[in-house]
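Here you get one chain, nothing else, as structure tokens; it is the form predicted alone.
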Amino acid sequence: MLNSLLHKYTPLLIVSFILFSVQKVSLSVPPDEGMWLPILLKELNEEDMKKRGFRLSAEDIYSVNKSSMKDAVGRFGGGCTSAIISNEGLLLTNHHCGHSYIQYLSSLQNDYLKNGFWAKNKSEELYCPGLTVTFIVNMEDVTKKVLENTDNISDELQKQAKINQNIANIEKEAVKGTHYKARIFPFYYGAEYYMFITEVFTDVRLVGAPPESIGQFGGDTDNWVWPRHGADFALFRIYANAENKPAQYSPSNVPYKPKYVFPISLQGVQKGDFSMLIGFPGRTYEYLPSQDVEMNVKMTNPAIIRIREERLKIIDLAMRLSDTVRIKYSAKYANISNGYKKTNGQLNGLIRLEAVKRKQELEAQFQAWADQQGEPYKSILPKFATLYSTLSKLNLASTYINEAIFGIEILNYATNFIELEEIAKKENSTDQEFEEAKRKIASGVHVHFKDYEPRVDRKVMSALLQIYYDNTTKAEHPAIFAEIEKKYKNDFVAFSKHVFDKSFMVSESEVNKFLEKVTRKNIQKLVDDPAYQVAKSMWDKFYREIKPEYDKQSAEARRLNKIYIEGLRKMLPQKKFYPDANSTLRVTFGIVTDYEPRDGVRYEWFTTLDGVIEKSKSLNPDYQIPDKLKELHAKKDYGRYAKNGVLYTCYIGTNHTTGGNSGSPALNRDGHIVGINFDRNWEGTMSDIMYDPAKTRNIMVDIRYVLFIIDKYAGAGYLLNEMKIIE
């Protein structure tokens, strides 16, 4: 619960950068940089795309008058992308995007992670509770409406409150009387606002997934690394009601009939080919000041790396010793590791590219320009310097709370009970409110404990509490730390044992018993619970002391950033400024090509099944593959999916991507799927901050390898009959 709130209120945890040459600012974005809004493609990008080799038009990608590619690109769950590939709602995404749902459906008896899953017909497809797929119906610039009656409000928090009120009214009116949803997003720190009308499908079922040893071949060893060889894909299907509209799960639902379906090409790709992705990139921060870069290089990123490294070490050992723990923690471990490795690569990239220095060079040019312009631009950079002297400390404190304290599962879970205590102690609260709060907790009990192992979390607690204590000031310690010091002499191993021995929150049955018996007048058992006491103490520390000042400073940072980016756009009128990624639909384009990760080393742009076999001969468990795949390789039984006897597995391109682009369809110059985006190279992980054309590469699985696994390995070739395949 707190994790999501902290992400909401911590927009400055990641830094940004505007690419420029060594000596002076470039007046144009490098041809492959940028995450572009589909609605603006014709105006800003169509000409550049055609120069790169694109043979269609901007309207083929985004149109309100006819079906277009945007109608077949869905946001998969809360953080990935997917593509429609059949007239029966068949959906293609990454294995790692579907991993948590595959894991949820798995058990020791039916280990779909280890063995894979293939429905032989639609009746065998497995419903995935909680999974949604969201499509964009329309986009609209609503800047004037959102900012109406806000010019005379000087207080930033009050102004934002008025903006939020305007947004709520506009969204409500936009979808009145329809089944659609509306969401308005800010761009350029609130200089512009766009509304997205969406259609959200909630009946989504697992159709097929290769075993983890194929779908995520290379595991943590190869994550964020090129060369890659994984067939990172999974198939799902969207179901709708008889009217082809979204509906809750029902056996009577039927496969969704989409507005647009992507054709699939077996022609493959070559070096220099046009490459385009459409997807929902999560977050980038391209236009923040040098102080933010320095804050992350020196403070935030090192803290995240240190904390996650400790968590991974504990969980990894537990998973290796128990298959039960492995299944429970597989998705969690992958999530923690993913962020850890990315943060590490990002830090190294920032240092290698001297990001702080280069940002300062840009700011020197901006200041020279601003001195000629006067206010409001002239004083922006000095104000940033003053602001970050305070904000950096608040940011680090928030990072340690989010990563260390609430990286402990039992404490994160305990925050769900805070509302229960507050209602019980509130004078004018009602029994109905209390019972509703209980129902909210009860609805998530089984989901939490299904993938929870107290003996693992206890070790994590003792380690992370120690890290928090050692790396924060006394002023940042919650009140409970005084008791730990007095009673346990700061022995966090002993204290963690006490918490897990005495808390009812370590057991699903005990939590259910508590919820059955607790009343508004009998809340003391919750108040006395040691896990709850730690969580509540830290919650109070954050919300009463840290967050109010953090909110104030963050609001000021947003105000300054809005003016700063406005000034940059005026200073560089020839430059095409793309907005930061914010989980809205974007198009990115580039070419297929190789790169040099370091002096004297060059990586090819593609990999093959031969590389899979070569890696599988090592003792690394991340490289072990099923015997059947080895047999297909030995016989060269590749069907129509090889070229000149070679089965290509993955390839790379210069597309500008970030988290959320996982699962994005990789398209050729004719708009046909030739791959699926699933990762970036380690040397390019700083592309959220600084796009480096020489080293930034996105990684895609070749669609021919995907079809080979479906057809030749899994024997599920019947699924290909639904697809439009171009030989």
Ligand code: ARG
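Bear in mind the structure is a predicted one, so any value in this text is a computation, not a measurement. Numbering follows the first chain given and starts at 1. By rigid core we mean the largest C-alpha set that fits within 1.5 Å across both forms. First, how it differs from the form predicted together with the named molecule.
Positional change of residue 428 between the two forms reaches 2 Å or more at the C-alpha, relative to the superposed core. Once both forms are overlaid on the rigid core, the distance between the two CA positions of residue 333 between the two forms is 2 angstroms or more.
Annotation: Cα of residue 608 displaced by less than 2 Å between the two forms, core superposition.
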Given for the second form:
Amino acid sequence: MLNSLLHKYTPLLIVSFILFSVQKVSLSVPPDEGMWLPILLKELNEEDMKKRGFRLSAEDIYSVNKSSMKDAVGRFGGGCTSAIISNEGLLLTNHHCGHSYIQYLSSLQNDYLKNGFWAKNKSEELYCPGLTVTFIVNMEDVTKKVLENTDNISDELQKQAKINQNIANIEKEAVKGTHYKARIFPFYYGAEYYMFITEVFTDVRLVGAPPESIGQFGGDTDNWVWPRHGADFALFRIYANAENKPAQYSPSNVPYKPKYVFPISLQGVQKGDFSMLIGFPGRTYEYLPSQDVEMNVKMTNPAIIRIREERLKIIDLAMRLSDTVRIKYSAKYANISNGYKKTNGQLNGLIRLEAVKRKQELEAQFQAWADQQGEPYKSILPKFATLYSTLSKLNLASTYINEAIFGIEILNYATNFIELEEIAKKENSTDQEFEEAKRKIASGVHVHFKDYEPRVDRKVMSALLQIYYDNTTKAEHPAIFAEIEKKYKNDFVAFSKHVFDKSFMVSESEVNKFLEKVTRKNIQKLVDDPAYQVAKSMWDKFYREIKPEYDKQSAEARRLNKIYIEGLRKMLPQKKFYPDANSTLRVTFGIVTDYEPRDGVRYEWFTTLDGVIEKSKSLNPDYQIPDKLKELHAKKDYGRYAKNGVLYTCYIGTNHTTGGNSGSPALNRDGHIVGINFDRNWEGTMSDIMYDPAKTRNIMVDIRYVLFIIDKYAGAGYLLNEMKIIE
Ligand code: ARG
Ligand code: GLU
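Got the form predicted alone; any chance of the form predicted together with the named molecule too?
Let's see the whole complex now, leading with the same chain.
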């Protein structure tokens, strides 16, 4: 309440920065917004963390001198986080993070997604090809070295080339003679650079996973939504060679001996408790100018939502009508829907927060300050305004192409064949080159068609082409649209029928036949293919006309943004800034607490097994659970995992998180694991652009529910023996 009053009556207040909870806590309590760099914790955050209840020190989280928590937080695969919970390299992450590996290891006979998987001993653990876990050995500020000899290069592109060259040299030098990897990331749009030295483990094995019906209980229905009841966890183990170093898979590898192991606490959490996460958040955009936020609100997000809604509607209907389609499209549907739901939540949140207006208020203050300062700050905001008058149109055009045109599977697939035509047309290309390109396509044919239904895609095509046609300008239409107009009078249903009747890209056997026959000298069948023609025409439009200009203007936006943040930091010297997420290791802290999604409604901060049972009584297939879980509930057979007869399942907090934070250990004031992060609430998803302490909540599964599932449900209690469990 007080929050909104504050905003109304203090127009110059830099709201997006002073948004801390004034509801129940005193003003001396620090804000929860922020994804902080581990090496700056001591200087920037330790005091605030202690005020929130933290009982350890920054040195316990990140230390160069001793083992610390960061040694036990690994980036899991390409986009999640995981935590080490035993001396034998046992790793805890989310079920949805391990999903593709569990699926890969499953077969009809051994359906681990459906039934779960529990290795009874180490010899039963299953190697996951391609899965890596990456730890941060060390991080370092290398800004000076990266920017060396770049000051007097005035051309932006040349300057970037020199920076890239410096980066490559520093990275190479840093890990010379070691098995480590080095990677330098820009922060604040390139105002600062940090180098991360990492150790990448490549032999990682599946140890245990609950059935999907428990691990991802609630499915798409509950995704991005609180209240939530999923036990979203899976267990893996890292293996190393005899020297405890990373090694390719080998039966002779041994469990990795970690430098640090997280203890697990059975104490549970209470409302108001300190809550901390360590993880690898992917991307956030907290310092955008108002024009960019406005572009998201008015143009990009509504476009994504409309297009995805159409796709989902068509696929959903087809899945309901046929089991074959349902199985083929379930992962695709989940993926489209995950982005759709998040975009929708984000849009609603930005509108509710009046994010554009808040940005404009901050900008008014900035301009007043910049006018005193002079250049380069003074002209930044006017430059943004000019730039976005064209950049937002290019951005929208790119969004339509990505979402509508390349949301049509056959067109997306057809772009794989463009290389063949290019090689065939190139003067001095060789047969060998052509054969290599063919092999690349051939290797993916089966995977593509295994989950493909032309009759679904044809409906998607007619709908999405229509949307593209209706919502883009003539200048954004590919050349082929003139032909569709002439021959089909813009009847996209008829045109799509023609494409699917005539294209060879609708079936596995026809594509294989094509690949057998096609030669560098004769690609006529490809050039004549109607699906290929649309894809190629769109591709040319995008890569020749739209993208080069879009890239150029985006680079200019980044350059301006760098100066803008530099100015903001000078204007507000007392304020603690955190850099946007960029997949590097971050710490976020806050408290466990409830929230009001809208007027008159308050959501509890926790859920219980009773809620799982309650939901399971509905007919929704996302809520069906195994009988065993119902029996345990009926007998209240919760063991030591319940408190006063209640088995807690999930809880929420004010931790500032984003995609990539999935699987992050959720820690209490003593640094013990009390939960695992796995999602965010729908009302809070705009926090990638603007965090709102009143509404933004991260969703965690209570570790006691995880242990209950392992021990009581799966009968795999022996796994608990290697964990450090604090009663
Ligand atoms: N919302 C979660 C995140 O963004 C994904 C959860 C996966 N589950 C699902 N039903 N799609 O990654
Ligand atoms: N499910 C997301 C992930 O896999 C986390 C949710 C979020 O974006 O906060 O990283």
